[in-house]
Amino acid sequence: MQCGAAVRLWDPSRVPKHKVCGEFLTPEIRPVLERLQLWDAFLDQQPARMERMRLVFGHRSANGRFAEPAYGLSRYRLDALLRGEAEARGAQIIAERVPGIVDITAHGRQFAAAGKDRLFGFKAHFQGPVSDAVELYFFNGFYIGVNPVEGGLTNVCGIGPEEGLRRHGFDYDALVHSNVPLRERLNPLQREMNWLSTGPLLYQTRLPAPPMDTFLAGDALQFVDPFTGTGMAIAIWSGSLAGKAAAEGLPTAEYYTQIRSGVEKQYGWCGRLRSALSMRFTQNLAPYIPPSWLYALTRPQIESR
């Protein structure tokens, strides 16, 4: 719409709604939203502000600070904001099944077929004391993020193997309380919603060969490993690039070149780090690695694009 093109948004689902999501936005989100003239509207949602990061491996932890603040905002609030702004700017919202041919495809994450090593995500909001940190707890093949969002809430969102969830009877309360540091962290909090879950999830360590007849954006392009915290920033960034490219009639190949230059190295590092962190001996060494190093390796190059 900023490029003067008419926009029709096909979405048969009810929006806004709560979704399984880390609800954490890295500092890269600010220039992306500023270019879209959405920064002030975003701040009006009163997102939680985070200055620190904490990684917990067993009973050991590593701590660091962000050079710029990160933010926490629920998908319920963020999706409502984006959809409302699109409609206010002239987009036609069509609450029907998506037709066969569209310019931009943003249907969300892909799901894995039946097989071994399937992963599932889960999330719930908790009420109670909030912090100014995003925290990640690694244990038994799981990693679970804890971070504040708007309204004094804390989002607890994780991902882990189906086998591990079966051992706990898919009881997410039992799972989070099975890890002593995480249990102690959540003791002052009270869960205020039912657990949501999604899966089995499918993600890879590199961008796949894209189709040449449509622009893929967000998780439809590739599901980013959640522990990087960049999924929502990349989704909004790629969506804005796709919209601009479609409005200006640019070739899809040119769009995908821009995407690769912004995130391909990050995808590679995500895969390597996740594989390394799944090994027990690496988890013993991980607390001695500054979190800022891990953050720098997984940071997408999207601020100036």
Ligand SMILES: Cc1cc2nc3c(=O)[nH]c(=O)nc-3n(C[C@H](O)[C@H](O)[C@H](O)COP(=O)(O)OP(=O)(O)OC[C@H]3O[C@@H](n4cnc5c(N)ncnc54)[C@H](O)[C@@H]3O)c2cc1C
Second form
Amino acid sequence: MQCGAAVRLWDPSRVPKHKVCGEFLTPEIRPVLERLQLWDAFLDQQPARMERMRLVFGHRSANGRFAEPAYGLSRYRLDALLRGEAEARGAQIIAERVPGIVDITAHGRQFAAAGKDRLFGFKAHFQGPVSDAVELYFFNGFYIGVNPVEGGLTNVCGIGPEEGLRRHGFDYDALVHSNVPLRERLNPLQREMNWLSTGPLLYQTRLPAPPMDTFLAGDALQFVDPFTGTGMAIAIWSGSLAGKAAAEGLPTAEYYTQIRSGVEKQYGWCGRLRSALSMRFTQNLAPYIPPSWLYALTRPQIESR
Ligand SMILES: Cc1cc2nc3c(=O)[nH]c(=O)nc-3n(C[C@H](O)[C@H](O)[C@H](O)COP(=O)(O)OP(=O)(O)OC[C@H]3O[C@@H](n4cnc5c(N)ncnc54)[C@H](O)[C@@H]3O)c2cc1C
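I would like to compare: after the form predicted on its own, may I see the structure of the form predicted together with this ligand?
Full complex below, order starting with the chain above.
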């Protein structure tokens, strides 16, 4: 639209709706939204602001500070904002897919049908005292994030192996209460919605080769580890680059080169850290690794593009 092209938007599901997501946005979100002139509208949603991070491994924890603030905004609010702005700027929401006109494919993550390492994600909002930190609790192959979002709510969102969930009868309350530090953290909070879950999902070990006949954007292109808190920023960034490329008639190969230079390094580091953390030796070392170091390694290079 900003490049003068007509935009038609097709999504078969209801938007907005509550989605399984950590709803945590690292500071990269600011330049991405500023370039789209969406920053003020984002702030109007009164996202929670976070200055600190805390990683909890058993009874040990490590703390770090963000150089710039991170934000918490529910997917309900963020998706409504993006859809509303697209419409206000002239995008036409269509009820039926029109074959042959799709330039950009952003259908989200493709579920892996099978596999022994399947993971599931889950989330719920809680009411109660609000913190200014994002906290991640690691235990038994799970990590569970606790962070504020708008309106004094706290989002609790985790990801973990199917086998571990089965041990708790897929009862997410039982799961979060099985870890003592997390149970103590959630003690003063009350869950205010039913748990939502998603999956199965699998981490990819390398960036998949994209099809050259369409501009893939967001999770349709690659599923970045939610640990990085950058999936939404990358989805908005890649979606806007894809829109510009399609409007200007850029070859898809050139678009994918831009994407790779933004996320390839991050992707590589996430894979290496994941395999390291699956080894017992590194699990024992993990509490001693400064969170700011892990954070710095897993940044995408999307700010100046
Ligand atoms: C457990 C978990 C926690 C996460 N936590 C965070 C976090 O804290 N911070 C962060 O930044 N990211 C996080 N992420 C990642 C983040 O949710 C995704 O990266 C982001 O939603 C990607 O946006 P998207 O638009 O590509 O896909 P989606 O948000 O999945 O949206 C895809 C849309 O496409 C629609 N669609 C599906 N099929 C079709 C079709 N055939 N045609 C047309 N439309 C279709 C769907 O209805 C949907 O509305 C998390 C992910 C998980 C699983």
